[in-house]
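What follows is a single chain, given as structure tokens, in the form predicted alone.
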Amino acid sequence: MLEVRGIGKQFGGVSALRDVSLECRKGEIRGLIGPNGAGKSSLINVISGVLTPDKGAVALDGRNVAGKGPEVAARAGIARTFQNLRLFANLSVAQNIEVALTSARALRPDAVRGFDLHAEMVAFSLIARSEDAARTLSYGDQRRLEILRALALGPSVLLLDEPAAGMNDVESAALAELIRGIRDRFGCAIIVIDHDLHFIMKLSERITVMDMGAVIAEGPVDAIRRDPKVIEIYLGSTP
């Protein structure tokens, strides 16, 4: 569904991204990890058109979206949320929805034809706060709100930069399940960047493992468990 091809990226002397590659099938959870400044967020900007790349394609069913601007990633069907949060903060949690679940209706009817605000509401534990502005919830509800709106795009990608961040272990777990409801329900693919690795580890079906603007490592979660190159840049390595 999703194909990255040989992503280059560069901010001056500093090279973001060097030859990314990767790929992200209908209904798979594909988990994005690396340190600080490996070039996680900065291929998620490229994938949904905030960045446009120095060189490769970003192709969905084929067709490349990539250096188009996120308009027309988003027309193409990749949708996403942010490391900080980007809500309407003073409209009505409903209303945050309805925003992005009008655009699609507009520009990806198939997509959202069969979507019940009021039954995704009741899935994300939002229902009783449809009403209350964006603003006024907890940071864990701000962040469903935030991937629910994105969902209401009807994406058949969805990128999650950071989703747990901040969130204690019972929050994280539970959001995982959501995450896991939402590719169950949707089918959509979906890639999660996060720093928790336990949550990483028990969400996704494979990962990418990313340093200093490169791809070191990729596969089902056990491989990557194993890693020589993953526990290196993780734990450190001895003489």
Given for the second form:
Amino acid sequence: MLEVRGIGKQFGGVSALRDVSLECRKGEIRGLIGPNGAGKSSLINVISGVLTPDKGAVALDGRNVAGKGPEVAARAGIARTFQNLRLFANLSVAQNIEVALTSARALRPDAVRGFDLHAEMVAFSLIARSEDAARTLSYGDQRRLEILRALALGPSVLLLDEPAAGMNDVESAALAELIRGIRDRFGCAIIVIDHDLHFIMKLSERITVMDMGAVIAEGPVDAIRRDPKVIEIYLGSTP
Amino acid sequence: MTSTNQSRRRPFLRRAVLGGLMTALPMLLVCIAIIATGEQWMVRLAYAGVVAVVVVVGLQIQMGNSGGVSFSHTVFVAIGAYAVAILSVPVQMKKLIIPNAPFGLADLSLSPAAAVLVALLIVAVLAVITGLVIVRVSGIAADILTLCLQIIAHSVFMYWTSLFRGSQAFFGIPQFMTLPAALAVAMAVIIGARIFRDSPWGVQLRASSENLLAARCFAVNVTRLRLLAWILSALACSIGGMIFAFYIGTINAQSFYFPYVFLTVAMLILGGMNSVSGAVVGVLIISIGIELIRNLENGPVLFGIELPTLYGLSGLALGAVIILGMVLRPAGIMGTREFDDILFPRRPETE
Ligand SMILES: Nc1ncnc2c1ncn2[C@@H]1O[C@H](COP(=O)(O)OP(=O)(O)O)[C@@H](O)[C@H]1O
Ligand SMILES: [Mg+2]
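Can you return the structure of this protein in the form predicted together with its partner chain rather than the form predicted alone?
What follows is the whole complex; the chain from before opens it.
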């Protein structure tokens, strides 16, 4: 179980995160929404060890990983995707996944014992492109490759930063199905960021809403849908 | 989700070895053609080319996998050459050339095989020491560190005269190497470089040079892999120095200094630093090109007209070719591809 407690982070004068707390259990899909600049990506960066918080703790099964660098977070079982794609552009699709798998086999062998690379590339509709350089993929394929690469770490926590960005309705519906499938088959805790309420509500059981660096609402989908603060932020978009 | 081939590793060894043979093929064909002509001066030129292949492939192991430029690889070429020279020159000869050598080296003479083994060990130790410093630094700072290393090493060669003879040539090295033997060595180095490049470690290291943050988020041990590449690169480069010394018999620190640094870096960049085939192509093109231009420099007779001698043309042309190459193909002629990627593209296993 992932427990984020009282995270604070300032960039110069900007408070990107103010006393942010969040929990995510194994097998849970947690939605994280909020307008641009709310601090969602910063929170993912803190959890994955990319950013060192000014205060607060990130505990995975009781072990604190905050501020210890991305390697420590990865070894503990936290895997992520990036809002601005960070694939290994000149490596093939299979090699991109292999990078994560090589680490996992050395550091968390039990977590990837059942991982079938070939079957997963089929499931992610990437098999036909498996030997092509990642940079040659379409945008949607690149987004799915980011997710599969993260999955190859055998994560207990999977952080997806706007996985549906740039996708049309059909594509994002298929993606939601894929993410649900990951939860069912791998049982990891999943945090999904999106600024689109529809996508998140279809996908997750519980939702955390952020604005201006702080958590302003947290709860099951129905409660969030009726929350006045959320309606105010999302004025104009009808959930 | 259970299946019989779950968590199966992607096979890479077979491909790396067969691909390595293909990577070596152009060099092999050119050299066989030259041996067939029986012209000794051409064989000597080809030998220098094969040495360059070993050195440039050695450089590729570093630059192509870790990223960044290295200006210190010829230090290891020189160390390899001097180490086997100092260890294998007969004792009577040593009384003449390095009578005051330290560590009792003046009274020691090893067989070439033993000299090579000891030399590799020395190179490995020096590579670990220098590598531990350099792999901790990223980007331009690391490039500049390698430049400093080159300058320091050259000073040592020039001023530790009791061991390296300073600006004087070091001669008397056993000359037993032949072009076919050097080709066999070069092929082994090429295949070794391919195995490293295609191995899970090589793939992780290349990933880290493409996107360091993403690699770190997947727990890639960047410092350890960079150190590994640095050591392998140093060993390969030193082998280039050894086969050079055992052929030519006489070495000189000046010949491993900046002109050779730039020539070999240029060969790699022109061919494409991201593939071993790029290293081989770069050496072939620039070596053959320099020879053709050298003929022009001497004022040849063309269509009955005697052309004037054009000294300095080869330097100019080399510079022009490199600039042109980098403008037209910044990733080098081969880009990220090996010969076998073009001839036999990998196919997805779509059952
Ligand atoms: N590396 C950084 N340096 C300075 N400011 C940053 C940095 N990263 C994020 N910010 C600022 O922190 C705030 C939150 O950004 P971010 O976490 O990216 O929001 P979101 O992902 O919700 O859109 C924004 O005001 C942004 O400009
Ligand atoms: Mg964001």
